[in-house]
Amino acid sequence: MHPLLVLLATSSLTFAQAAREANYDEAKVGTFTLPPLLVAQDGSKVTTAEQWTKQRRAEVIGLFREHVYGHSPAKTDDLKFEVTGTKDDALGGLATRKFVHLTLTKHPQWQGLDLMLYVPNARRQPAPVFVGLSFGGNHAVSTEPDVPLNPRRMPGLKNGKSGNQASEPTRGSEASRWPLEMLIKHGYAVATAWYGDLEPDHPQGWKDGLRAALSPDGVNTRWQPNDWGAIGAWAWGLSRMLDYLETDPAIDARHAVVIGHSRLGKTALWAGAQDERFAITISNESGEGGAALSRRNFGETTQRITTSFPHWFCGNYAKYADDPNANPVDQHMLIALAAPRPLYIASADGDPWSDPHGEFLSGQLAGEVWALFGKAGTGTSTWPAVNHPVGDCVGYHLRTGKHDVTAYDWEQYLNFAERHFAP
């Protein structure tokens, strides 16, 4: 659902109102000053990669910390993993289907995650993975009519009399947004899950979801201004997933590449920043919060991203909802975190809500980080036209239509993780 479609079920805007009081006049924009990437905090230039990786980038990862995402808990050690279904003919013979359970034996009031693994049955090596959560859950990633509905309550789900469960016509609802067979033909394998396994989206889903379960005092738990919010534990719950994903003999999860759309492009980002095993971390259309400019006045505000959706983000961001030149970071220093490995970023030229060339110009101006390492990043200062993809470690595009993933997003995925995988 576009972001703005939310706003009706989390405000008194209408649909209308929302939109019209976003900025979509780049010379309304105004001026603003970003704060430097390769400045210390101590004053000192950055000039070397190892200074990067020695000083810098945790001062970064610590600032988003503190002030946009929260402080997530590290790896626990009572990850258990079930196989709870296999299936080696699925999608007519091209892949094997894998359902596998987790849940932490120290914290059982987690009710767990499902993920869902196709891997290729023709490739012969451990098959590279595209890693990302779903909004509707397995059943509605894929069409086979043996995935199992999820039998969880699922927020914002509205299918008729079946209510908050999801039910048949849910089925495939997000197929066209995770081309199974399109990625297991290029011999990728897909490694899915519901992201309200992992939290619920609305405010008070973390009483049902691991926030609580890690919390000493649960359901009860007061959440201190830079505790992690929900983009933190739905990031988490991907890097509980290539915990698994490292055990599995099909999988070669040194090639693993985490990927999400909208508020879950925000945590495919935060995930790969956090989480260096990721080779790849793909952001399509993450917007305001995500790969967009926070500074730049156009489309979603800061002010209106901690308005109606507070909970994704760690209570300290709210401080800048009027402000957003008080931030110590802006996003252009999020997409910097997941240097030397690549990053793409997605737009979309109908979704001027998530401001396509603020995201540009995140990945355009981290691409100095890029440049320590003696790598390339989007390779032009220059916002390309519509559908002319740019970069090298940072890729971009701007594509014709609305806020989605469509087959010619995915098309230039592959075509940017097999130029970097190869050998």
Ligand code: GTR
Second form
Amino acid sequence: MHPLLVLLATSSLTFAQAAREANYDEAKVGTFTLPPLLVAQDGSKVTTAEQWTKQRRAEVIGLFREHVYGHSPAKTDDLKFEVTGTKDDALGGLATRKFVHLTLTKHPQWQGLDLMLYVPNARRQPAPVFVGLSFGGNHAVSTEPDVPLNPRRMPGLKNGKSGNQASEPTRGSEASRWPLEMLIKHGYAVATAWYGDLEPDHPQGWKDGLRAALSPDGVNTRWQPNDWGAIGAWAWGLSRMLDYLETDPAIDARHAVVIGHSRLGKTALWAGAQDERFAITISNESGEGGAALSRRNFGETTQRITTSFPHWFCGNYAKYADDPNANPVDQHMLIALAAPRPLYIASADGDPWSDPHGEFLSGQLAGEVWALFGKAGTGTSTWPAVNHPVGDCVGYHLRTGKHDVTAYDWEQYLNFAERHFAP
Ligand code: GTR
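Requested next: the structure of the form predicted in complex with beta-D-galactopyranuronic acid (GTR) (the form predicted alone having been shown above).
The complete assembly is shown below, putting the previous chain first.
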């Protein structure tokens, strides 16, 4: 069985148990003190946008590197893009679809990433673009029969049973999360790739991904506690996708929106925090280790996530499993790293595991950094009712329904992007 399936199979029971046993009672959250966002490490108060930009921002990003996601390597100088297919009448003529194979020529151990790009044919100028990774691969995002199945080892379905290769029954299986036609009709391009191309999602996955390829010791690497984890590798890949998009004349890469759901929402937040070329960041139900405050004992906890998914983070993060209060950061500080660029946080009321209220609070508290730039964040300190989107530079909604990405979510993201990208 594929190691990912083994992981899921072996952890699902404990997982269900953990989910049942987690605290879902607001009255039992208790009190906690968050690390101050606007006090620099030398004790000085940060009161201007300039102080934030020149001093505090770098400190906060450094803390996240050291204690949560690890330090990622800089961009390498060997990125190669090869267009492997173009179809100018995709989606019934609405879009041009392109496949681009990204590799690192000096790091051939990494097999590379297959970027799938849909660009609206009706555009009069280069198109703004949503950039995000998928759980199931390009053939799962699109229903089009000529999108190649991912050739790599990945969880798939063969004759209705789990297999190690992608197969036809999984085609379009993630399409409801990627409403390509809707986005194309609104004038947006969509660039996506399978996250497993960057690193397969299991504790040993790094050996078959970017992290081993970029490390001098390859699969024999002994990771230091502040070295990057899988989220770091996935986020690094999003930046390389943007490197390609900057070279494509059909794309307006200055209007790139990085988006992700759940663990890939955590990834989008980390990518948007580090790479300021992303004009907007969107977190869809990213939960613990994403938008939700770690110090709030509600739903998933640092203890739980570092036990189930240790490979997502740097080793140091596990130090805070028993005491998130000892962590020098909390997630409102991650949200703040997007400022002054707009950022959107979405929660769902049927997804208490992600701590919707904690996700809102992060966004609301991060607003003090937007305020330094004379901009408003969520615009309210009251957690809004379901299906009532709020926010200026920090958008937020709590949708009805389960942990998923739905058309409702995308409608809000389109409104938000259109509002902020309007000339
Ligand atoms: C869960 C995990 C969450 C979230 C989710 C997902 O099992 O506990 O933090 O990331 O997976 O990515 O679907």
